[in-house]
Amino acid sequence: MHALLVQQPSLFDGLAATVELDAPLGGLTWFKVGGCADALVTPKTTDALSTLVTRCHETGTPLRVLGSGANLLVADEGVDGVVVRLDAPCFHTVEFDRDGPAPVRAWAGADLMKLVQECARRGLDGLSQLAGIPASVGGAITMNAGGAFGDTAQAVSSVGMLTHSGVRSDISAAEAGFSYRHTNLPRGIVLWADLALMSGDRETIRARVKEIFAYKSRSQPMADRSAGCMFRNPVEASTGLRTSAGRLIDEAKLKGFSCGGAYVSPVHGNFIALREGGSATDVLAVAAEVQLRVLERTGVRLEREVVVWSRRGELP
């Protein structure tokens, strides 16, 4: 356990939150593997979250936020410090029919796929490009989640943040600096996102959501134990444009390659999946071999899109 959690018992004193020490994290991720967190904390209010963030900052305690676990691999050794889950009702709220240019405010713990469906049901256009992407709203904002049809940034007007020192701030989309699978948001925790959605024809929007979801179901191994696309699409040196990481992996004849219980999906080369009994170490071994073989064949080094937590911080 992280030494500061032992030395600073006041970290959780009087905190409106549930606290579990040495908490298994694997079951909370889509891979279903990985070690424990020193502490898993679920704040019951935004004030409790703010207090916890401030205390962690003041004591130098590592702090991570666990969303839906869809883009995350937890190392078998586990992670140090505090892992926060925004699982209380206040963090799952979605406020519709607000005044101004952004009629929807979605809090960070809200489920993105459910939000896409609900907006389509209400005839609100602007999120259909995210159909079939498993994420919490906070996670989608943090990494600007997206796919072939568009990304999260297209719908964002502003982002509510809790800085690492516990101060709340409102950041415009321009200030957030959205780019491919990246933002320039300050250190801290996303609290909510204001979404600039437009009224449209309900049936047309719903049909578009179904179309995109059906495409993903056909082309991706959505039922497998994976974390979605393992690698970012790299920029092609000759054109300056992004090319498909999945295509490079396919052309390297790596579909079906396996190590231990992990394997490259035969359906989509950019998905690494796990069999029963597989481990996080197996996933990392397959990912490393894929990177090596694609580099040897093309000169392109694939960068991971999936986040890896360990006791050494986030692995590059």
Ligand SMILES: Cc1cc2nc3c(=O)[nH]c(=O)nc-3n(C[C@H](O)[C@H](O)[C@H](O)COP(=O)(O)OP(=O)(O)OC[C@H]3O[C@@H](n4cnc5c(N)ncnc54)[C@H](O)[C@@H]3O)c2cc1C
Contents of the next structure:
Amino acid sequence: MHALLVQQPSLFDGLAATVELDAPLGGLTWFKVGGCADALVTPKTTDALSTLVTRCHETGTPLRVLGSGANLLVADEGVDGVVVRLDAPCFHTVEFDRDGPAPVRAWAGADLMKLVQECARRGLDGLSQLAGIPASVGGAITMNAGGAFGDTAQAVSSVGMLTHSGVRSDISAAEAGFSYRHTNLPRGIVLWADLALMSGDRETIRARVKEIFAYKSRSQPMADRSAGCMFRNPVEASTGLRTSAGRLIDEAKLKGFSCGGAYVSPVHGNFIALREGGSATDVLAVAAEVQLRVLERTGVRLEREVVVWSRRGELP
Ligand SMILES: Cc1cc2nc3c(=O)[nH]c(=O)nc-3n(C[C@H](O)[C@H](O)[C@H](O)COP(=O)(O)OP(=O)(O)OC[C@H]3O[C@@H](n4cnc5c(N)ncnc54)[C@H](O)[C@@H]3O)c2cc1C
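Counterpart to the form predicted on its own, namely the form predicted in complex with this ligand:
Now the complete complex, all chains and molecules, led by this one.
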């Protein structure tokens, strides 16, 4: 019998959820590689999600949340424990026209790109800076996704969470402690975000979304199998300001460098992409070599932005 099914109390008994054991995860990520999760669980309700989180907490079962898999590499060996997908309709809902200063509540499973388009269509301003970023709302909040035009935090007034022990809590943007590609949210699952969007001119917002999308398409290999920027932009010691990791990689003449099926994109030095037949191990090998060569050349140790899941937990 599967290791997860012999646990007492059973994790999945009577749970309103779809459970797939030894589920391949690669197809659910942008890299399209990696091994299986012991269990991939898609709860049908927030109560079922809450029960699952509590049971995992009580049994010490590792639990991870999968968004749209755009910032994630799953190791070839796969991941232990439970991976949750917020794919049921209740987690995809976007509530418009709510009263108060944050008129939109977007649930964590909602698609960010569609949300940006829909807000523009409704003449709601405040999300155009995120045009073209592939993400679920939960993933965008967790990573504080953003770029040259701004970040997710700018639009968020509060975040609804289910903590790792199964407790619901509402967290203000100030408490969430958003910073560059990071938050201080407690460990757990983002359920929704309340967005403080303003009414604006629909055509102006749409034009802005189009312009930012075009900029991204020109400067990044959007159609390749990658997870966006592999490394965080490091802080320059002399100025205290962030500098482009892509530029450091470019200056180290690493564009096009490859190991197995993985390569540094010739379009953008901070994107590591995969060819057909490549593996997660290839991506990690390229990332390690890039880190080493940039360190040797500049003394800067690049930190990975892409999250890596493995059976040894989240790799540093
Ligand atoms: C072509 C391309 C372009 C990109 N461009 C950008 C860019 O311009 N700017 C940028 O910031 N990023 C960019 N990225 C990276 C990616 O889009 C963002 O990091 C995005 O926020 C990831 O969201 P996701 O839903 O795919 O999260 P996933 O990749 O599924 O997960 C990432 C992390 O978030 C956690 N997570 C996901 N959902 C939840 C939840 N509900 N609750 C708690 N934790 C959760 C996961 O457990 C994991 O640790 C790009 C990626 C690609 C492939």
